[in-house]
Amino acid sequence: MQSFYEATVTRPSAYAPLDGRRSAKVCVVGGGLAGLSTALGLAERGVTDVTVLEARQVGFGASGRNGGFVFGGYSLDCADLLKTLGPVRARELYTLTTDAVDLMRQRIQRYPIDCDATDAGVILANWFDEPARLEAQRRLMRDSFGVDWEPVPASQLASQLKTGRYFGGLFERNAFHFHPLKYVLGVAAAAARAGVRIHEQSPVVRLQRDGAGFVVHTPHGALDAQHVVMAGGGYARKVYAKVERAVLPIATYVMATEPLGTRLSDAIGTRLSDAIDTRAAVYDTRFAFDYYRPLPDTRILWGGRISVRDRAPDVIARLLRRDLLKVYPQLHDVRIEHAWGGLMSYARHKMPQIGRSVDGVWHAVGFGGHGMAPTTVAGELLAAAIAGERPVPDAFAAFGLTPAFGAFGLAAAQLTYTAMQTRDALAERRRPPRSAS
């Protein structure tokens, strides 16, 4: 079963593999959004002697498989970000992500990139009958981060989302959703037009220090580079241990229904309020939350769950269908046409790892769970640093390349996820769901 995204793109002619000995000022390893945003950011700053090496196809990894949400923040909860960094530096890092949301909008217009962008905001729906959860979150975002998430009363939310599962919500206006693979391909095309060289089917097999620079080896070629950026995410293997041992490759799952036509309104209504767009994307307040959004062709794209296993599409479809029907049982006879998984790179501290190692290799990894804006942040920060414009903010040094302990780390991540699922389930049993209205 092919991913919905791959089934609905027309890829340009393949970027040729690296062949022979070449040179570049900057070699970017990884053709996902982090690597391509770095390349495009450099080109926009006048540094066009850039080569991107992608092991498979542009957007093959998490960048072309995710839920397509674009909004501020990181995988690390904002309260924990505040606790770790203090008010000034936490707000600085959060603001980078909201600036990235704006930059992505600008690039969609500037280049232009046809990626089904739907500028409709995101709703955080409260799974639990505890208004204090939402109020605490709203107060934190307003007082510490300068953004106002608008409250949505339970009755108003129920008129839009036809389910008894939610107890009100918060609406984040500065957010949109889109077809991520179309966007990534658009960024690649923009970078290529600006002079960046992109090579697909060019896995890096060895990274070698050579004087003041590096030699990057692929099966059929080699690249001499002054700078190297490691941006392979959860798919990089046996190239640069300092980065690879600092992230866990965690699987997550997504599916898309058949086009629902007028039946879409059986689940997602036609009106929420004059101020809140009915096409908003949705996620909920559980640790193990669902996330979903209506697509332009009336499908529902639905994602959730994390695992150390990259399951088969039919298993993913069965698991996510069960989650969908917990929220919208009225869709019991709807067909699932696409289901897929992919590997995200997670760090133990749940923050992206952006910076430069002592041996001179740049890195941009660890975006799992909340990646589209932070990957763009990484590209901008590394491009600015390599171009000599400004250094990477010191605050990211608090979230360095912390060892993730391989198989032990994966087992711990799975146990943590299962424990939090159990906690959410126990909290849910104490409070029966509302009746849908």
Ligand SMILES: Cc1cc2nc3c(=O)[nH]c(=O)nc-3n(C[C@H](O)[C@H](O)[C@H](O)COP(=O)(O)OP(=O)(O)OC[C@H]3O[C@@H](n4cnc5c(N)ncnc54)[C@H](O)[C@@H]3O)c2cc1C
Second form
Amino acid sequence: MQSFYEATVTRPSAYAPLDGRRSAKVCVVGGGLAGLSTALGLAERGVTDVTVLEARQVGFGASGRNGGFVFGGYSLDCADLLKTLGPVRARELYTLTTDAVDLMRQRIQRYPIDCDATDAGVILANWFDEPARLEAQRRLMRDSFGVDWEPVPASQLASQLKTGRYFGGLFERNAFHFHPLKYVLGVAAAAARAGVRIHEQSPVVRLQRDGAGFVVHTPHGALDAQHVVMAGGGYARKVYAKVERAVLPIATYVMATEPLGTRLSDAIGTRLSDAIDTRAAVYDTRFAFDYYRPLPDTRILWGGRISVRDRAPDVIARLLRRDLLKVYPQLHDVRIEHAWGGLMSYARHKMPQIGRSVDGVWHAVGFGGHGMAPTTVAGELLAAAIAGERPVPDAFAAFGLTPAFGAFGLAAAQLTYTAMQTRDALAERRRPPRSAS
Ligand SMILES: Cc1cc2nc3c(=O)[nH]c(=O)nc-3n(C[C@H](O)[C@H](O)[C@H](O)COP(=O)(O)OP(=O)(O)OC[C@H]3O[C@@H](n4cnc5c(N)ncnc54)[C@H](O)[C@@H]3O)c2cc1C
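Now that the form predicted on its own has been shown, please provide the structure of the form predicted in complex with the ligand.
Below: every chain and molecule of the assembly, starting with the one above.
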């Protein structure tokens, strides 16, 4: 089963693999949104002697497979960000992500990138009958981060999302959703038009220090570069241990239903108030939350679960279908036409790792499951630093390349996931949904 995104995109003719010996001022390893945002950010600053090396195809990784939610924040939740950094630096890092949401909107207009962008906001739906939890989140976002997430009473939410599962929600207006693969391909095309060289099917197999610079080796070529940016996400292996040891590849899954036509509004729709757009994307308050959104052709794109295992599409379809029916049993007979998984890269501290190691290699990894705006942040910060505009903000130094302990780390992560999911299941059992409509 092909991903919905791959099935609905026309890729431009392939970027040729790297062949022979070449040179560039900057070599970016990885053609996901972190790598390509860095390349485009450099080009926008007049640094066009840039080469991007991608092991497979542009957008092959998480950036071309994700849920398509674009909103502020990081994988580390805002309360923990505040605890770790204190009010000033936490707000500084959060604001970078809301600026990135705006920058992405601008790039969609400027280049222009046709990526089904739907500027309809995001609803955080409360899975638990605990209004205090939601109110605490609303206050935190308002008081510490300066953003208004609007409360949505349970009755209003239930008329828009036709399920008894939720106990109200919060509406984050400054958010949109889009076809991420079309966006990533658009960013690549904009970078290429500005002079950046992109090579697909060019896995970097070795990175070698050479005087003040580096030689980056692929199976059929080598690139001399003054700067190297490692941006291989959860897919990088055996090239640069310092970065790879600092992240764990964690899987999450997505599926798309058949087009539902008028049946879409049996689940999502019917605008009762002008306040909330019926096309808003939705996620919930559990640790391993569902995330879903209506697509322009009336499908529902549905994602969820986190696991250390990448699973086969038919297994993913079965698991996610069960999750869908738990919320919308009225869709029991819809067909699932696409199902796929992707790997995220997680640091133990759950924040992106953005900066430069003592040996001079730049890195942009660890975006976890909340990466669209943060990869754009990373691209801007690294491009500005490499172009000599300003250094990466100090606050990121608190989230370095701490070891993630490989197989042991994965086992520990799975234990944590199981514990958090059990905690959520127990909380749900104490206060079950009002009615399964
Ligand atoms: C299923 C899923 C759903 C998600 N949903 C959302 C969402 O709705 N909203 C959100 O904000 N975030 C979401 N995320 C997270 C987000 O997609 C990621 O955080 C983000 O895309 C990471 O981008 P990246 O460039 O770091 O990595 P990737 O996009 O994975 O790119 C890394 C690239 O590097 C290449 N590479 C690796 N090794 C080498 C090498 N040796 N040589 C050359 N190239 C190499 C890979 O082939 C890959 O193309 C989701 C992730 C997944 C998997």
